[in-house]
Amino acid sequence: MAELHLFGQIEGGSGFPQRRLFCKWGLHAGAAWTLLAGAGAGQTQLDDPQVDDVAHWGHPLDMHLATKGLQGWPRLLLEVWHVDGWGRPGLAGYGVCHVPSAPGCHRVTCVTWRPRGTRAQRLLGTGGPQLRVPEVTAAGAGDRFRLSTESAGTVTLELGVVTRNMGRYGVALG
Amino acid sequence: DDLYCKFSFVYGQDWVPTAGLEEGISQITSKSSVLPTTLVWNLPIDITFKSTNPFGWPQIVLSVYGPDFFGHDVVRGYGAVHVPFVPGRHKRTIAMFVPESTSRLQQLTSWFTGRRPEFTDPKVVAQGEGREVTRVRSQGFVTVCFNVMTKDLHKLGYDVGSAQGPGPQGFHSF
């Protein structure tokens, strides 16, 4: 069995239009890959930011993954929420990002989207329409037809990835 | 003005330090009356560890005190970045936080008091688990630079890739 350490760090989200951010995190791979330690999911703090208009995290990963194929790479899937004056939450942003095949420090930049509903729900709702499963959406390829969205600001994440037993299998990554 | 940091190793299951101080403090520092105004510590870390697994791999933890209007210590940012797992020199910078209170009357006798919200233990940075229920203000960052060595990582059949950019590889020793 091959494995894979992801280790890192959520480090922060700008270019949305609001400033008080979070950001609830998962991973999401193929039956293949099996999480042996670390969290697979989470959510990070809720950040105002004072000096720029960047909100900082700093959210740390550490997971390791044994894996039997190489389909179904793990991809982390953001979700930026913003949180108003009054405490509520609202949708800020989707993003998937596929961990980095190569092993060595990356540091990935991930675009994010929302969706843009009707012109009623823009002009009556509160916080944005949100997708009601957004795993099966924003994960795959499959379902995203008809879909109509407007693009968000980016999720920043360091990501370090080291490997074990790629080579014994004949894997080249890089 | 006049702050000071503390760091410390937060680690996994699997590693132990072998040597070298797990934690220290540095001196109190001020700004330079010429520019460049950024406030310089300057404190040297050495540590070893020793491990069976990747996972837990060690961050540095760092959290900055500092002088308020009365003249009592309050916490003025905390941070973690991982040590960086790729052979070489590595500089990181790192985001300050500071927790927020939730309610606006805290907020104001704890600015009176000098008590504000602190970590009972900033060991809980390094975590993933309980972010999303702390509220935090981003301010400041911190430079750490680190010279990595690994010893058997590659026998033990572990990928770390090679350093991202121009490094010290391209040099020969004489």
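By rigid core we mean the largest C-alpha set that fits within 1.5 Å across both forms. Positions refer to the first chain, counted from 1. Keep in mind the model is a prediction, meaning the values are calculated, not measured. First, how it differs from the form predicted alone.
- Once both forms are fitted on their core, the CA shift for residue 31 between these two forms remains under 2 Å.
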The other form holds:
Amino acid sequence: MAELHLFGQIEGGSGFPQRRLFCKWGLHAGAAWTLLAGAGAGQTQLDDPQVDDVAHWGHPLDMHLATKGLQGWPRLLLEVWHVDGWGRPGLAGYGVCHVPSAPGCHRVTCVTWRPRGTRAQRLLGTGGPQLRVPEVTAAGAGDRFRLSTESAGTVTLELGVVTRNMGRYGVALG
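Could the form predicted alone be given as well, to go with the form predicted together with its partner chain?
No partners, no molecules, just the chain.
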């Protein structure tokens, strides 16, 4: 089988109007992909930026995958959350980024968005509405075209990609 090793880190998030941020993440891939080693999901620590608006997480990523086909190339689903003064978590934004297909080191900036709620929802809740099934965001923009959304901040990732046996299966990456 062809293999892909993904490693690196979720460096941080910026441009979010909230403070005290953390990021939940999950790997999503098609049916032909198998996670051989590493965690397929996780969560960073909470960071409360004091000087600028950048939350620094430095959360490590290390996954080893195998595949029988290229359909459903791996994606990372990111959910950025904030914690208010009463300790309640609220959604700050969703983002999806494809794992780079070219071997090497990559700096990836993932733009995030969040569902736009009514003014009353935003005033009464900690972060407005949330998706019942966040994994639908990893399926592509076609499944969320009916949602009313607004831009949130960005998440920066440093990703290293190593492939093995792709050429043996007729796949030229790079």
